[in-house]
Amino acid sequence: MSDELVSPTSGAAPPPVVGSRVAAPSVGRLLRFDGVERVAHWANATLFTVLMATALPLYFGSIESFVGRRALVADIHTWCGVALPIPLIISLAGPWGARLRRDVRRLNRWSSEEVRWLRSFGTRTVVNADKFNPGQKLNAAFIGGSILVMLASGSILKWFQPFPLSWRTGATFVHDVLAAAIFAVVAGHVLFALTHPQALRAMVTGTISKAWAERHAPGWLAEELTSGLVPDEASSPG
């Protein structure tokens, strides 16, 4: 998907193209993120949402006999943690993900400013914010390098057979104690995105307005100004 700026007015005329891009008009909306990223995000929170119910009767013997079917349970859960890189994978595997590979880079780039706030345990402000913040990228790491874990761990559970007793144990304890950490880093992330409500729309309709941009996203902004899909107002006529 092209790197667009929507319009806020419906039936205007549609924006020159510029090259191969579209020019923007000098009100509007970032295009934050394309469909293929959306896809990918809402297909990995749902897959999420079901390892995690699916987790609760497995660990909890009350839920468990409130619900029944433990064997299902089970092969739910353990089909659905196989199934979680997979849209990932996809999204990322084709010429259609260009703007989510992009984004990647982005999460795996920290500023000196970002950095500090890192050694600084978010205390110190980042003025020159990215199009993802600090918390964000870490967040990224975390369910990324979590995926990968909880995947091994859990193959390791299921089909345990070639596995000597250690790593069986081990694998146990890894895939219990990352469970619960990601049950909070996930009920923090939801908290986060409702209480942040301009954020979490961008991430179902695609967009933001520039004005979120200028307050939480500068450097980002600065880039698409850069870039020539947002006009700078000074220049702009009117």
Contents of the next structure:
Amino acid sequence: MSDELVSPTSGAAPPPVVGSRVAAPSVGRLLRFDGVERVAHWANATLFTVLMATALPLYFGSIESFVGRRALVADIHTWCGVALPIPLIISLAGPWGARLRRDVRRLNRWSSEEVRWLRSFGTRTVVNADKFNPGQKLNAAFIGGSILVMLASGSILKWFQPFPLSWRTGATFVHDVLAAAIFAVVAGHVLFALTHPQALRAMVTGTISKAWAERHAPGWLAEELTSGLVPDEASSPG
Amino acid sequence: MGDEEVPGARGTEAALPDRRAPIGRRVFLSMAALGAVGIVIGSRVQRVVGSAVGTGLGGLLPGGDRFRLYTITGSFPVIKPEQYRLRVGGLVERPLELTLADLQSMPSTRLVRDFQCVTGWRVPAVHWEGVQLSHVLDLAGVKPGAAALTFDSYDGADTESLTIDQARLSDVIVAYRMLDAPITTAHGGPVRLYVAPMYGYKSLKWLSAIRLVDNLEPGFWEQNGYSVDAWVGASNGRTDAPIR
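Counterpart to the form predicted alone, namely the form predicted in complex with the partner chain:
Below is the whole assembly, all chains and molecules, this chain first.
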């Protein structure tokens, strides 16, 4: 029901207002992320940052020796880990999460062009680019899978008694290997964000210029224009 | 399936992306499945990987001494070196209460041995220094009828066990130096046990007391399913290279 209120298919309605944090995009700008999406992203990013920062001294004794307070570091790591799925669950669960749910569906679905991009290991260009490029879609799925697997393996490390002994070894192995992969993927994500300041700013302010969308997400721009949600310079007064 | 195109629809709907293949879900579910498989059979995978690269997966990653620290109580007991006492009691002729200085004045033994954890990681060539446990036993005088040792920790929770024969092995020491330095609190200092030929859980940290008993009492980890005779490579269902 509440999905319908903010659906882009609801005709020439004014831009969706989801919570008071979202201002209507000004002319020539598109709403890329609403307040709920931005809060979810940055809460998740904060937890990942704390988890990665506390993982280093827990894993490398040389770092631990100058950080100290290992028990505290371990507690922070454990409880941030347990909290990891909470921002996503809360922001997805309620009526406020309509846009996020729609973007999750969008992240899940790949066009045949994007599948070909994946099969070519990223060498083919995607012409009719969606709101998210296939690299971003892959990143989102990886982060989602990571949350699940790190939470499960971490829980077995912390609360090992109900599980067989060999699972503890397996969980150690999985937690380590995936942690290394997460460091690599998150480093790549941050690097892309820093080298694409407009896209990064969209995750802060929520909006992005039409010019950017024309260049990087023409498929998405076409959808938004047909759904009538984007103010058009030609038809807007002034 | 995701590559299927509807004939004739291309021309008119080229502007709209055909979002069909649920790749995101497939990636997510594949990771969940791989994670579950890894947890269940990871110990075997790790052994294959470990034997391929030499010192286990930790060897692939740079830096650090690669110890993984576990606690039972969730915190480390902090014991000042000058306040440290090791009590030796139970079935002995002469109960002892040894200070760190007492231990350091005894004949010392240095070992350079790997530290192998039952959860798979191994730290190569760790330097250890301490007093042979057999020397401490001789000082206290083991009474006839004593069959085993029980070890207590300052953490108030961990316990360990050894038979008398195991305790008298030359590479079983009451250690006060490790990694070429006094043993840190995190590593079980100021004094811990180091049972070289056995898995790491035998090397009890923050050693507070040694009691001679007539029947072996399985220690904390052994009550949780780990082998009592914890020989590296010949217990706990593992096949690691023995420590020598």
